[in-house]
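What follows is one chain in structure tokens, specifically the form predicted alone.
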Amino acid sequence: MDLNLKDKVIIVTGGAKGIGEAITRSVSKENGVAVIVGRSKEVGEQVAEDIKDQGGKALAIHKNLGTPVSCSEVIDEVMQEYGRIDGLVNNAGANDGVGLEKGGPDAFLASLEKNLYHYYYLAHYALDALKASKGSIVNISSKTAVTGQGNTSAYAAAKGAQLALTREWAVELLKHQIRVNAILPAEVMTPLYESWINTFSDPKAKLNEIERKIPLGNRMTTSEEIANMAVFLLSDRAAHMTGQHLYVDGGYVHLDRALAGAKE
């Protein structure tokens, strides 16, 4: 199925590494214009150059997404470089445990600065340009946002706020034909998850503990199939979809966890 986004612009932040990686190459398969933006250059770069030899289009942006300034910069370069946006992935986070009895008051607002103003902050400054090409924005949460994980509060505000922003922003932008949606991994091998899962006495024995819970196939959700998600809605496939929450987690939060166990 041709999706349609030959030389579409699309922002994906974190688009380097792990689900972001994974959309960023996706966003290029599918003929886009793939704009990583993130904090190691050497990282976005290599992707981009490794996209480039591949026949695609891409280009690293290196920026601390922390400040609506570097933000602001961000849609600058964009508009420089290519005079269009026509998407926004919102991604770039991390699970970093700011819980109630380990951090406090500082750590937890330092938390949704990493991990949820720079949403607001992008898609603000992009506005003018998703409303010339009516244009989508994606939002990636985490099932933490609806099931509660223990130990990271932060996270989760964060992540519940994403939800939140994603029916609102679809809301106002109605009248400018900009969809918003959002998807909700659950267990998905990243990098970073990978490096949690290793702080465990016996990784592999914790690991298959969590992919017996998982009803689907009893295993982790890949990153390439958030990615076909997303770029299934940022494509005018999904032209009359907008304001949903997508769960793409082998029914991880929805279906009974007995179910996991089931052979028929």
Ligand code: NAP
Contents of the next structure:
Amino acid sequence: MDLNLKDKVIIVTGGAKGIGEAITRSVSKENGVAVIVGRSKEVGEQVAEDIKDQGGKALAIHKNLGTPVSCSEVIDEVMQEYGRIDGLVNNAGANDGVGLEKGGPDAFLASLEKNLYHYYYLAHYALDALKASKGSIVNISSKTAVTGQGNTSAYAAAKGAQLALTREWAVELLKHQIRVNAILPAEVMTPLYESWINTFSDPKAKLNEIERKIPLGNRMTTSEEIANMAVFLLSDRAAHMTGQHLYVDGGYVHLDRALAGAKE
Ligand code: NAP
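Right, the form predicted alone is done; let's see the coordinates for the form predicted together with the named molecule.
All chains and molecules follow, beginning with the one already shown.
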């Protein structure tokens, strides 16, 4: 199926690693222009160069998101380079374990800055361009927004707010034909996830325990499976979808956990 993303300019925050990298590469495979925004210059440029070597179009923007200025600079740079924006994928974030007990007001606010504020700032500064292109926004949230996790108040709050903003922006932007949707991953092996699993004394045993509880296939979701949904939502194949919260999680959130081990 052709997603008609040829030459569409799509910004992917955190687009050089994990889920973001998979989305970047999927945009490129669909002949779109991938704009990678991230705080690691080398890694972003490496992915962009790799895409260009394969005949694709990509731009790496080195930016630590969080402040309004850094986000407005991202949009300015994309507009200077391409003169249009067709899609924004808000993806950058990290589950940083700022809880009620281990944390405090300063840590809570700092985590929201890293996980939530730039979702709003980028959408705000990209709005004129998205109006012109009748573009699309995809917010990467998390199962944590609806299940909780414990000891991660700020991350859960940010992920919940992203779902609320998805509905809110979908309504506000109806008149501009800008569609806004969210994806909720549950368990996806990425560099971030790997460093988390390695904090356990027996990472392999912990991973087995997690995988057993994922109903469909007792396995992790791949980054590519999240990216497949993201490029579909960005495309005009999803022309009548807006304000949706999509769970790409092998049934993790909604199916009965008694299904653990259902494969055997
Ligand atoms: P990842 O492997 O750490 O990749 C995220 C990328 O975003 C990294 O390159 C990171 O840069 C960058 N980034 C993070 N915060 C940033 C900031 N403030 N400014 C600029 N760049 C920033 O993470 P991932 O697992 O792919 O997660 C991507 C998204 O999926 C996140 O929103 C996460 O909450 C969500 N999610 C993931 C899972 C999962 O199982 N993996 C589950 C639910 C939700 P550095 O390399 O410098 O850190």
